[in-house]
Amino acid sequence: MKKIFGLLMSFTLLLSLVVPTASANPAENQDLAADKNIHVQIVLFDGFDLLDVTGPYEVFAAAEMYTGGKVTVELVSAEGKRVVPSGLNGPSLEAQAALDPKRSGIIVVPGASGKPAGHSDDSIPNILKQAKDTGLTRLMKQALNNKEVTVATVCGGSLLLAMDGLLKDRYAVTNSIGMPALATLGAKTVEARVVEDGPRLVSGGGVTSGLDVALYLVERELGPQIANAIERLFEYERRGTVWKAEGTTPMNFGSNAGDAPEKK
């Protein structure tokens, strides 16, 4: 008897140590930013990237929709609430509000939708220039130096802040195209999908890598729950490993375009 109430004592004290950490797991595992709001910013100007802005827009906005309202998306303008044109002759969107540098969240530069080259009107480069004139790139200054936001850039949106050096010495990734440009521009270029640089400056390459780069920023903000389910709504898996200059360095074996370039 004294064996077998032994036994039951020895039992009940393991039940003790497992059963409450057992049922302390479902708690750990909640989400941690439950409580946490977003609000994220997409710019507009104009000649505008469609697909750049309505990419992450979307994501957004079903981040929104799958966390009650704790991530809120707006578009905005340098030059506040007005109708944009985007480029190649397409829709015009509505900027709701002027861009806030000084509101904590995230803020998204798209790129420009044009001829890839030249110097006409509706050329990438003269767009992105045009949109620097506005004000935007001295906006987006005091955003990177906002410690409470995120600047995250679509394909070209990475040369619109180049060109007025806010990415020198700084890792970053655009359309192929754009790259030489980017790397004239002062900028670290990496061959990959999505770059962080430090955790307050992402950015993606081609058009499509707006889905990627806003996929990533919902799992780092809100947890992966919330971006699988995005991604089995749009039936899209973000594509690509998000390239950060830390962990082991790979060997350089020649001067071949897709090698990282050494931490500095």
Given for the second form:
Number of protein chains: 2
Amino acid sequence: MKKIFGLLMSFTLLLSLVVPTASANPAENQDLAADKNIHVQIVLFDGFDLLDVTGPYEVFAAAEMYTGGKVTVELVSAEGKRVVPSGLNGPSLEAQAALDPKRSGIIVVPGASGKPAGHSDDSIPNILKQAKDTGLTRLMKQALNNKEVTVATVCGGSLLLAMDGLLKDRYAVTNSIGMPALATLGAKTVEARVVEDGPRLVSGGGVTSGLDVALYLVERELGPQIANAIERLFEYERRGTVWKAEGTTPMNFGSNAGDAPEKK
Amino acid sequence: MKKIFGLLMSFTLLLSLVVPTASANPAENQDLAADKNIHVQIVLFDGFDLLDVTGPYEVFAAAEMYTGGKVTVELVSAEGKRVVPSGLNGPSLEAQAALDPKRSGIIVVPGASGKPAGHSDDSIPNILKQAKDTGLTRLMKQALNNKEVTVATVCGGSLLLAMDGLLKDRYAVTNSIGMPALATLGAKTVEARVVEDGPRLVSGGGVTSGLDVALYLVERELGPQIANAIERLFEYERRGTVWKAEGTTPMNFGSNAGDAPEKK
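Let's see the other form, the form predicted in complex with a further copy of the same chain, since the form predicted on its own is already up.
Let us now look at the entire complex, which starts with that chain.
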């Protein structure tokens, strides 16, 4: 990897001698991003899904490493610093601070880990409902109204917001199991691994799509080189096209009418 | 998903009426696996990589859910029950018990999270060296000698074992960054996402390959249906062929001589 970067740097040096005004100069891009600091808050609540949290956490932590600290990431909860148990009697993680909806940056909302359906205490619908009742969605409403914040959801995280009406008429995705519920809760469901409703609301599908959500945001905020370096380190390649409500829409042949977003 | 299972069950029922002796009957397979209990120990050490641990953890926890408890999984450490910090100042996880190399089942050894190279305290080589010096590799040597145990490594986990000579002449893989070091430490390196040296030693490549290692072991021990259900729940598909020292070997055209395993 060092070798590749070495080659890139030599190439850059050569370019800067030959074409001093080249706008595709990687060194220039690096300078451009130099002023940008991005703080990421990842939300914990009782019964959260471990991988929904640790996937994005590790992507942003690697971005912190590769940018020399331009990205910072912390675990937060609605209640402040506390130890929070994950779902299915899984391991706990410690929230370091209270979720601050006024702080600019990215806020990631994970889903729950539990029985995929049913009405038991350890069912995902019940865990999400309990999380909603902690005041978390009230804070997330403030975050969604803050123009300096991008809200990102993973898996059931979009269901959690939708349960309090926060995704009404917004384009979003969740785990395929939860798509009918998400639609019932008023969101415009889109079958894609990552959906960008607008620059400030990005949702991901099932569990591992949290990696894709985080890698997409790293690319969007810091450019492709950091995202690519993380992909190589993790031996993971982001999949699929990030869906956005723009460009030419495909003709609808009626085969997937239930899932196609309504015409605007 | 319920619908698919419902369809499967109806199909099974139909099959059992029409072809009562069919050996491909899913219900029969389920009965076959009914006696099998699998305990998984995932090892923590100071500076472990969070995703190397949580990826396999969540796969085995989902297997526990889908089998109604035939699989059990716990976090362990060489020292016993304690809170263990992950690398790069990341979150801690609590080991619930001491690593028991005498207990049958699967033991997963993760890699470290830190600077990919260099000699600083937070470099991956230094973190692994410190983990080796805790007595962890002594316990893992006992595990490797226990015929009832499958040892699985993720990312730098194979380097950790190799540092104490435990992978001498064994087929293994690690993160692509660590492959030259793994070869220097005496392992026969193989470029594959998952490498099975034999039934009792399975290694994975970089970070996210831990998902593939765990899904492969779930399939190997419990059959494809549990592994497939987990893949759908996580929206993740295992990639690549699990490399084993069997079958026809490809002709070597000299282009990748450095990485091809030696002829036996």
